[in-house]
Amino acid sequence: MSRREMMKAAAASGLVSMSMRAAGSDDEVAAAPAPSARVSRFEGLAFGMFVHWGLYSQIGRGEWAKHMQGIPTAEYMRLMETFTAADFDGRSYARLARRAGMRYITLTSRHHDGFSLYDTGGLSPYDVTHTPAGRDLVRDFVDGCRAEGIVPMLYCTTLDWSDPRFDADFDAYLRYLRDSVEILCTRYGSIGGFWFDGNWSRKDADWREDELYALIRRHQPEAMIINNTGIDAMGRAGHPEIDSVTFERGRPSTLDRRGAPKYVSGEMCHTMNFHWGKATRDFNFLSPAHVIESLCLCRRAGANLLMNLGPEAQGGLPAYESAAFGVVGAWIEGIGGASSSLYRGRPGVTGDGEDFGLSTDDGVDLYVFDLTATANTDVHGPARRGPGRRTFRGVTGEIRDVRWFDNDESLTFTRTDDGSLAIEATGYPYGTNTVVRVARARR
């Protein structure tokens, strides 16, 4: 079978593969797919916050602990009793998004423990309304995003360790699944996504998706439908469905939509340390020049990042991640704030190294990496490039001016003899560190 048949097959299966290329005289029959009007919004979003918390939050050994530690349902679901969310506000989380940069938040309203942050209507005994919070907290998330103006969105596990029903009676479980997403789909108003997670706990099995996304579709139908196809898919393409293809804790690499069925958009979704919710015992946090760092490589690749927290026992944002996470914001004020490239610009300019830049009406926006001289705060660190001449190829009409936006500096500026642009990245200026510093070249 030739290239251009495999194409055309894999196109009409929907079931094409984001890394399949076509090349040479194929080019003509693989033209990419636009993207449809709820995936535009998606990745003009470009940077969110994830949220994991839930009853393993008050023993703060991590979301996986029933599993991993062998915890009887019985006892786990004992942790019902002191759930009392005492500290959960909801705007405070959109507060923090807003101040972080992220222009959206997935909170799960379920994890694979079982236990529901919201009223179930009965059709599980562990929810919320059998707590002492006495409160429905999806009402409480998605109510405070509004107040800041963050979209609201919603994972939905599809794993369950406590219902008995997953491996005794699976297809009255997945009733229980869509009847469950229903509620969500229905009672909150407008929902800008809905995250599955759990698919891979089953490979082999007929999870009806058909019908799960179709119910979605039906009642929320501007919203992202994403599914994780687990850590090891990265990008992996699923059902014909989905939205966004993910990347859990890895570097997004650029998709190639050229004879697609439909336009899919990629998230990165990472965590801070090595658990998603509470461990109270793992100091292994990431700074917030990894965070920064992470942000730029996933536009670089036309990707969002999907940053995760974990809240304290009670639903309390907790302190390492808010205080990263500001720092991450005040970085993204200091390019443009809410009007930057990281937000509005086209990728497709590459540079040197990870170097990269962002298309604009106006020019491009140059991410420069690796201008401080060492990899650490230590002077005997490895060496990396530090200042002087960095090429970008792809970089469009004329340009009149390239300056650094933290100081106005205008850089010196050429075209190289294959059109690329060079320009020569100056040091920073002391007491000044921007991790990834940005010069817009201007048209």
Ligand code: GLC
Given for the second form:
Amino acid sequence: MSRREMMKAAAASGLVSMSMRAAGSDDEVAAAPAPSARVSRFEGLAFGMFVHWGLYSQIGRGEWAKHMQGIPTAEYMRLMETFTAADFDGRSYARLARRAGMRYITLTSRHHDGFSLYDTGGLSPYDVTHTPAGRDLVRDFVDGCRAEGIVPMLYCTTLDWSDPRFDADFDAYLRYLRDSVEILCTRYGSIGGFWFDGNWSRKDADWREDELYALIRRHQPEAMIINNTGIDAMGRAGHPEIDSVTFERGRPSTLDRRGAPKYVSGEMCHTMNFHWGKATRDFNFLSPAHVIESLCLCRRAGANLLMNLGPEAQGGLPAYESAAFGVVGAWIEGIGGASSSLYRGRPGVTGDGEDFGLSTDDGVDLYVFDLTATANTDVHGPARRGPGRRTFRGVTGEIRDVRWFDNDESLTFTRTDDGSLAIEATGYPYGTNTVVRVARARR
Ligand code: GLC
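Right, and the form predicted together with the ligand of this protein, after the form predicted on its own?
Next comes the full complex, this chain leading.
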């Protein structure tokens, strides 16, 4: 296949990466569709919290512990006897999200181990009603989110290690899955989205997605439908009802939507260390600086970032992630907080390296990377560019003024021969280092 044919085939399938977009010619590919109100709203949420909490949190070796350590279901489910959820307070998660500049939380209503945090109404013996917790934790979560103005979303596993029907009678299992989702759709008021995960476990199976998604559209027409394509198929679109593609622990690429049947958004989900569920011996944590850079790179590509934390055994907030998220929130505050271009800016302005711009109605916010080495000076390399000239393509209109957000310093700028905007990026004043430094270019 020639590159051009590849480009056309990829465009027909709905999604191609930025690099292929550059290789194709514009005139042959149809215009891009516009996002639905539902998808636009989701894009405006920008930054979310992923919460992986379940029986496995008591083991403290990750959410795959049952599977990886071959723990038989009868033995594993004894963890229900000690699952008190004494430290869980949905509202404290929502409060942390708000402080961190996150606008939604996606909670594992049931993970692959088959245990549900909500009352399944007898559909499964493995739910919270059979534990000492004595309350519906999805209810607690949803109410807590609403009280803080955070959008609640629900993760639903499609793969199940404990329900015998998954292997013995797949059709009956899928009915159970749909019935479970129907409960989630009808009991808790409006839900921002449903995030499915597990179809990658049986790539050739008929998951009867039509029926599953139709029931969501019937009960929750405003809810996003997402189905994780897994680590090997990042950014791939699936069923036509899907509203957002996923980039699990990857790096989102800009989606080329020309010729696509509908506009889908993108979302990268990421762990803070190497596990989604609590892993007490995993010290491999990301720094707040890394999260800030990831968030920026997601927005550069027009995608959301869904950053994970693994609660403590009984639902308490984990200290490190809470602190790190707070640092990220303080950074967002420094670039405009709730009215920041991070949420409402339009991508499309690109700079050198990772630099980029987000356009608003009165200008463009320029996101400048690598003004200094990372805090760990052992790991910085030549990629750290320091102060100096930075050039941005795609800045339209006459720019009157460019200033750093953090100290309001006015920056020298000029238009280059090809129409790009070049700014002279100065270094941080002593006492400041924002990892990614943002300048506002005003028209
Ligand atoms: C993977 C894992 C799962 C995790 C999910 C989140 O698919 O199986 O444990 O919940 O990623 O993206």
